[in-house]
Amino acid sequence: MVKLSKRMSKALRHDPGRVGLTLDPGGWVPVADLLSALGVDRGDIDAVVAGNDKQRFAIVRGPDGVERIRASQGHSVPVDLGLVPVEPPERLYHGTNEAAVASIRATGLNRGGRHHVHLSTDEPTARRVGGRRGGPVVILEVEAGAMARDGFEFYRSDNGVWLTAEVPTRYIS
């Protein structure tokens, strides 16, 4: 199931147009489309959403009865998810690998080839999102009330993960 939630965070995320899906404004695909652009079954796919353990995926039934599924945050790619700005709690926290720690002193984080930065609220959930790359893992706290307080507006993904465009140097500690 790993392969195939790799394979899905590429076609949801980052390059639909390699399997030939088109995500409509806010990252949506019909479910049939990514099952045939795929080449995997219904339970399959389901099995992914379900037991992804960061909620990656959301599937929906529109007005017009046709199931649809998005990545919820994290693309590279022009999407509108539809978030409005919230008001973050007064601490969050970004896990990162040992070797990216230099850097993230010197410019802050920023989202890169991504729409926002990703935070998380808790030390055990950004432990396991900065681990993911391997190596040492540094946890992060960012003053969050702080930033928004000083007008950096955050957004929560539906699936929890708290996104903003850049955290300064200055909110790390």
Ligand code: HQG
Given for the second form:
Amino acid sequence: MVKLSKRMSKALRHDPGRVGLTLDPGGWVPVADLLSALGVDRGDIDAVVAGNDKQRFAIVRGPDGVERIRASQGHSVPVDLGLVPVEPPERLYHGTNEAAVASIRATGLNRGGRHHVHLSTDEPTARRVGGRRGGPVVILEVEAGAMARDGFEFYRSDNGVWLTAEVPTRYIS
Ligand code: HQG
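Now show me the form predicted together with this ligand; what you just gave was the form predicted alone.
Below, the chain from earlier opens the complete complex, with every other chain and molecule after it.
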């Protein structure tokens, strides 16, 4: 299931063309197209969508009756998720590898290949994110409230991840 989840992430976030898919502007593809592109059946996809710890994928039925699926966040291909700016909590957290900290202290958090910098509402979640690649984890506190008051926009993905374009060093403590 983890393997299928990774294949779905790749197809729906990073490289749809590789499996012959085209995402619509909002990042959606018909579920039926994903099934044939990946050679899996509906039960497999439903198991990933339902079982996914982070609710990475969402399925909706359009007004045309067609069921579509997309990744809720994390794309590297251009998509417009239709996210609306919302007021963030005063503090958000970013977990990262110790090796990245000097560079982050120098240049702030940047979005790399993704659309946004990803932030968590709580430290345990940030710790999990930061620990994905192994090695010692550092949790950075982001003064999200101050950023918002200074005009930076924040978004929250369907699955509760906080997103912003960048975090300058002065807001990182
Ligand atoms: C680091 C997972 C050096 C940043 C998670 C991170 C998340 C810098 C890495 C989602 C830097 C990027 C995103 C700078 C940032 N210098 N390093 N100036 N600014 N970095 O994977 O936040 O499983 O793109 O600290 O749960 O780790 O994909 O971002 O270590 O929600 O659903 O550059 O990915 O979700 O790594 O994780 P990533 P992330 P999924």
